[in-house]
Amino acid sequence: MPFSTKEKYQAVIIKITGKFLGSVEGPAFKDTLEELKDSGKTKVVIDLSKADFMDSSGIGALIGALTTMKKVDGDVKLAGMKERIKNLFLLTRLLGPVFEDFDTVEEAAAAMN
């Protein structure tokens, strides 16, 4: 599984490594988010510093994560995007209007409401 979770900075950090393909990892990712939501852990930082590639369904999984957490007054922030992935988010016009990107996990966690 190309993602792992840990609690730090009063948030849950989901670290994505390597390739993140929503069609493959999406169901497990969604299950993880549902478990976090059900246990009241709704502040999530997605650490993309070790992610090499993401396809459109991977972006869809992140949009689903944001939607899931926003419904329960939570939030999802992105951190450590490499230029290739950042360009994908800029191209799809998701960076800014939908997602906030931070250089570090610490900065993203500090920006939580």
Second form
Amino acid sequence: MPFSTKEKYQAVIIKITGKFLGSVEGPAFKDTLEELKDSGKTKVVIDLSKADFMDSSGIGALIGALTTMKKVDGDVKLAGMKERIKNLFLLTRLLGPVFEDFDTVEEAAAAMN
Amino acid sequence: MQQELNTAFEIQTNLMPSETPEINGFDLAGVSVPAQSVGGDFFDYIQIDDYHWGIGLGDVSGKGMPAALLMSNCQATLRGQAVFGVAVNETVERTNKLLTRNIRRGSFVTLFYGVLDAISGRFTFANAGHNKPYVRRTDGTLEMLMLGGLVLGFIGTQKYGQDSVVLNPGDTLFVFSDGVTEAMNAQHDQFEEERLEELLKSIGDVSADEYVQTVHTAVKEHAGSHPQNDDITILVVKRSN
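Can you swap the form predicted alone for the form predicted together with the partner chain?
Expanding to the full complex; the earlier chain stays at the top.
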């Protein structure tokens, strides 16, 4: 599975590694977010420092995560984006109005706490 | 299920322009090749009046049937708004507003849409998160249309800007979906913007259809035996005189 979860900095860190295709990883990713929400863990940082590629449905999965957590007063922030993925978020103009990104996981978590 | 897919494919095919419009002084061509039985890309030519044509290319997030249904919804919405003949950015804003009301969580649409004034050659456009198109001038130089904007389907009240470019005789507008630049070969190397730009510069004075076929062939050759992982859509508008 190209993503893993751990708890640090009073947040849940979901680390994505390699290729993140929504059509492949989306259902498991969504289930993970639902489980986190149900257990009250609603502050999530997506660590993208090891993610190399993401397709549009991968972005959709992240949007789904954000929507899920915002509904219960939680939040999702992005951290450590490489240039290729950052370009995708810049092209779609999702950085700013929809997502906030930070250089490090620690900074992203601190922004929520 | 297969029969349903066949029906969906047929409906989608019927939604794509069955004929390329004949616009005096312009040569147009487009192709859309889905990665699966049905796709999430679309392109369209919408006649607004005798001299104005709406030209759009959209890409729905995801693939398969859910993307195809949203694609059909988006295309119909865009058509419905474009014919009002309001400003380009307003057409995109209205389309976004309607889509945002009934879009599934996590889905979105990128859209490049513009209106061609067939008398002056001026093309006025807006871009909702779509890959930035190019204008190839007759001397082989490329201009990227830099205006951007938020993808459709998120914020119903989102405002969009618009910009314009004049197509002079011999100039070509090249619009594409990310299935072109993200086409992968067996080594997972993508086609990439740089390769596309070099190719566009090298294409000579050919018809719009040859333009489309040249790029599509290059993308297929790059991918080789690697399966097509995303819909590929290409739209070319060339000013002939």
